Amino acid sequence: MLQTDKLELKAPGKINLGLDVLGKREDGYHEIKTIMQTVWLCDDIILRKTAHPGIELQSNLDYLPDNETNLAYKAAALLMEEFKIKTGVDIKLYKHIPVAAGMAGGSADAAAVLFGINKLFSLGLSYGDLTKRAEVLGADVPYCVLRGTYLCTGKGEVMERLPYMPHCSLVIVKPAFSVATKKVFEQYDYAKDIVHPDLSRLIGGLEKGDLKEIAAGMGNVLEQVTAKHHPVITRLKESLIRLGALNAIMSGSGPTVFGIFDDDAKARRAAKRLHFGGLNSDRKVYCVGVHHVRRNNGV
């Protein structure tokens, strides 16, 4: 491993192609079954060794914490304390993934910092070693270390690699509000008449490389909770499908919505329509973009 004093890293976000909740666990987490997919919507992270000890974190977003309450900071502290690293590190975090949007932006940052600290200080940890440590930081962080297309169960930490997602275009839309994951799960616990997605159909589509079958199997039980309080989510889904998406669902606990397109030009036209159309005119759409899936696994 080459020695370096500076690293520039990409921290890509994720979408949930499918998400089911199977029940509540004794540890307070929920038992889930989800298919996660990495996308090329990334935060940028620069790590630099410093002669003085400690961790310094700066972000392009003023409202993000720059201390131990930030997951990226926690990730650096976890490894630096374990390996008794005497020098310090400076973390520059440039956020592009929407915050509190169901795309695991904070988890992606933490995973990238784990990888970066391991490389920067030549700790020699494998991906398996990093994922074990990632479990301490949050349910999505182990997945964000591995990246790619995975079936995740348990609270998200039990991962099974799936066949790569076929090439497609994604129109990702973040409404102009955020939701708290904890609150969404609490609301789910009291929800009735929940319709569960057919994730076996989705997995079968991945195994066959059939984008239409994948789209047909997509679904998210948490969407039924979040959309009840925020009807714009349903309107965005309907708009994406009307504009040519094979299917559209909410990612994670929301409120981000994405549509899968089998044609890049069609996806760009849809994004343009959403960005300049009626949904945006009443300020209910915060950002719209066309992105693609990241097929290879690992950081």
Contents of the next structure:
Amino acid sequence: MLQTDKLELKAPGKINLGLDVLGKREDGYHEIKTIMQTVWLCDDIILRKTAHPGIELQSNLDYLPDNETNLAYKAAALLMEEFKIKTGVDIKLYKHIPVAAGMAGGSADAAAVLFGINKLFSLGLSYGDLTKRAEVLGADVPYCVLRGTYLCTGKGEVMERLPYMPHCSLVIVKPAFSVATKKVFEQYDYAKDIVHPDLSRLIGGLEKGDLKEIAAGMGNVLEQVTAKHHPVITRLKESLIRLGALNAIMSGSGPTVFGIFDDDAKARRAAKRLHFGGLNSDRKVYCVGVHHVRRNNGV
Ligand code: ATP
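Please show me the structure of the same protein in the form predicted together with ligand ATP, now that we have looked at it in the form predicted alone.
The complete assembly is shown below, putting the previous chain first.
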């Protein structure tokens, strides 16, 4: 078999089609129920073996850590220490997924690096082996290893595969600020009069392959917390629906908002309007794009 010294990887982000918080656990984490969907908005990662030992990481964003606190670095270190790899690896990280935005960019990078180190050093680990190790790196890293459409419970690490999401176009909008997941959950704990989404309708829609039902069942309980502090989230949702989305919600702990469209041209027109339109005139929107759901596991 041809041995390679370099690997180019895609690390796709995710959206939460639905997210509910069921309670708080004794270990301090929240018990969640979420339907995750991989999207074609990816970071690019290049891994290269080096003759000298150690991990070196560079990214295109100067505000991201390039040391052992970067999740891509942590993932490489985890496997290289366990398998006592004496040579080193160079990681080049090109971020396209917005940071601290509710799209699991860091987790996606960690998952891609686990996959890549396994391949580059021929460690022979299965997907099951990788997801077990992924849990140490973060609650949604196991999902990012598997990718696709999953119902995730527990902290997010208990995964049940769901039928594929039907073809659709997504307009993904990232407002010009970030939120910290931990803080959103803390604020959730003090929030009153929370309304929980009915995720069974969403799951039923996926089982029937019915995009309208899926859209109608979408909901994110954390929106009530993040949108309270950042009303632009509600305005973005309303704009997406006015521009033809079947529905629009916030992803994860936010602030990214996405709208689901059954027509690609309509989605492109909506993205253009949001990018050049009123909401962006005061620079409230940092990035808008049309993306698609990603079904397979290919890297
Ligand atoms: P989630 O949806 O899983 O809550 P998120 O999209 O809100 O994640 P990330 O983009 O994964 O958030 O980043 C969260 C924090 O992790 C950032 O503040 C960042 O400094 C840190 N971080 C460490 N490594 C990375 C990485 N490779 N990419 C992005 N952020 C990273």
